[in-house]
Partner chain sequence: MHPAPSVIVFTSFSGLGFGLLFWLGIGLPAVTGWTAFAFFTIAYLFAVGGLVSSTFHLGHPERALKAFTQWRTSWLSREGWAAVASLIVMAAYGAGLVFVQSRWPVLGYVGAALCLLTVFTTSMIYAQMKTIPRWNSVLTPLNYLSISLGGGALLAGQITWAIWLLLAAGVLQIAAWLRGDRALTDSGTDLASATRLGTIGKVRAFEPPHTGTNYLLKEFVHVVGRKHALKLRVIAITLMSALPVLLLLLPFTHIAAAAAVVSHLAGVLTARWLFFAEAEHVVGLYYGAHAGKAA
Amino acid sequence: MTALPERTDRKLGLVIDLDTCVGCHACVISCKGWNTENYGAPLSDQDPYGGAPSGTFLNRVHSYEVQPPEGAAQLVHFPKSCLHCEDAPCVTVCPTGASYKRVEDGIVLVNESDCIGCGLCAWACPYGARELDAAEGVMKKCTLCVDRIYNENLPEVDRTPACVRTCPAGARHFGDLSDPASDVSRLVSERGGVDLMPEQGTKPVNKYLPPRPRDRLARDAAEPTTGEIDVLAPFLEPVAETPQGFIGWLDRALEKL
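So, to be clear: I want the structure of only this chain, in the form predicted alone. Can you give it?
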């Protein structure tokens, strides 16, 4: 079995803003595309156009309707992938040493040539972040796009996980969470970032930024300040006293009915 390193030089991971994520699944598709064409065994699909399609994904988005103690119910989109835990139980249960945590950056990976597909790591992971590829018979998981972030053949702007590079809402952030001055660390500090299921004691590196109450945001938007009203006033005046063009014709036609 694999031993965890006592410490890692860095803690590379993701910070996911649940207030910004719109559930578009762009991160899911980009992750599937990149990891099927590049690192490791392809992510297979079974019966993709049939009645019971299934497949292997390293990142999934779950959507939940939640009811806060105070305020209106809201829809929360919750992306989930491997959290690259400091105390990763998936690593310590692996009988062949295929699962391991890197000392240099803290990324948890699977050496697929040593994986026997026993599934023990999937049972040990409390987040359901590992998937057995049915075609290859090996365990697959998020790699933080290790083949992108260190690839000097890519433009610097692309040396980030595919899901982060693709997110149209800017809900996903990547960086070193061991550095208090990093952008991701400042986000966690300023927005009150939290661990997923901290009671499990796995110390996940990835963090989540909680969603803001929607009823307060809606009220603020519905009640503009005096300054905002002054700015909007010219645009609130009617364009014409009587309807013109097609709308005018429609208005006259409806009056005759």
The other form holds:
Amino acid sequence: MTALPERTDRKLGLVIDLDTCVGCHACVISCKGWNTENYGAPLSDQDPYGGAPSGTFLNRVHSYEVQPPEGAAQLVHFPKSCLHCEDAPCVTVCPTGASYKRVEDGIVLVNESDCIGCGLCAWACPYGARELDAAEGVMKKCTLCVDRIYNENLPEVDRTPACVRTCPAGARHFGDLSDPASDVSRLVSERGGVDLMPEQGTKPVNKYLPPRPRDRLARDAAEPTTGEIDVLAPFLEPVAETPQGFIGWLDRALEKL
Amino acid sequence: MHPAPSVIVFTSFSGLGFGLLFWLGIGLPAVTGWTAFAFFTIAYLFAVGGLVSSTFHLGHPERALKAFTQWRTSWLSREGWAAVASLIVMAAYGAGLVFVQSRWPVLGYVGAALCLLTVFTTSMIYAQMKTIPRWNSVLTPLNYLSISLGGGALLAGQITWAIWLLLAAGVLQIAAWLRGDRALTDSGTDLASATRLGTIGKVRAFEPPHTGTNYLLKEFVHVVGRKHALKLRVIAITLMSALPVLLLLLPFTHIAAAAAVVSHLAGVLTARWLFFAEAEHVVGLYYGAHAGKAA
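Target state, the form predicted in complex with its partner chain; input state, the form predicted alone:
In what comes next, the whole complex appears, and the chain from above leads the way.
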């Protein structure tokens, strides 16, 4: 049934650090690479080398400009994939039971052999986490790499979602958000992790860590009285204001011409 | 939202078909024999034709029967059951009228109730969508039910009922438009809540995740044609309600009645096109859409 479970034993999910993400899109590529050849139908592309390419992706990275009331604007790279919501509206609208939320770990999955491709679950998702594959006619979504995280054929270090494993900036964290002692839960409480569109009532499991203000270092350098010391600044001082040696001679010689 | 022709045709025609079946079910007009056969044929062509058209947009129509399994949670599944139940009950009722010239009123009333339930379940597929604030309102079922009942009365030749119900449908349609224009702003969902970056400052979509288009943009961020929305609204309300009511107020002729039906159908198709084309899905916010609407 597409009724949501009363509660799940665990809440596996991602914590995405918007302060650290550099917007390299490596998570997008590794996600597509893993998921196009593992769980379910491949993630097809249409006209991939032509004039109007498009394709199915389970993870996409937006970029936003945030302009504070004062100071420089900030550029925030914003990866977005399925948030594995506790009150997943995509699951209850499914007429066939193809969409379901797992009791054991809270992962939201699609049983592709039951999916009729009506698209209603994608309508119900406020985050754009579900995409109907144009070649297969079935709904594709993030599986939290369910075929990696429990996969005993992989070395233990690889038993995380492909996007987390590949992130060169360490901006993506995977774990059990129902356990308050887990690394991801501690990150959320220490950094003030937030839900996207909380007013939609979906109760997302994935959390986002907001970016910290970017202009602090420049201000501290300008105002050493704040107490925070830029340890590298002394080493970056100019060694000499006036040129010396050969350059100094050249400089003086050119002045005289 | 992308105004898919299959869904516009489905909601318009099946709404009219089930509307006509409702009136036949309560015995207005109390027809039997070949006259009943003609009425039921029109009703079934509209209702079943609409339902069949709705399967055209499925990725796997051959698995459509699986959609009957999840009636406990899914309005789409409930719609399937309601549609099949009303078509079966009304077929039995209609067989009585056509072949043995006898009216079984209880069967008719049950069938009529099921027909209304079918239209209601259709409207709830859309009204339940919190992601589309314009639809997420009690006005959506009222809009669908009033058009179905008004159009049904028109097809059933119930002139007095048709005049009042078409006027009501017009008023409800205008109410749905006016409420809908404020719905996204009133929902409180905007780019700031979508990204939660609003606490830092004003958020602007700087660069999309991909240079081309994708399923989300094609399905949910339809903008073509919205610029003509006001003109289309006037056309829709004129053809759907005003013109048919005027034609019905004239002395009855079959040509005027046929013109009223054609005009109403064209109006409903226009209104349904707008229903989809004007609907703003909140996922568009991530792509910087609806910026003019978000406060």
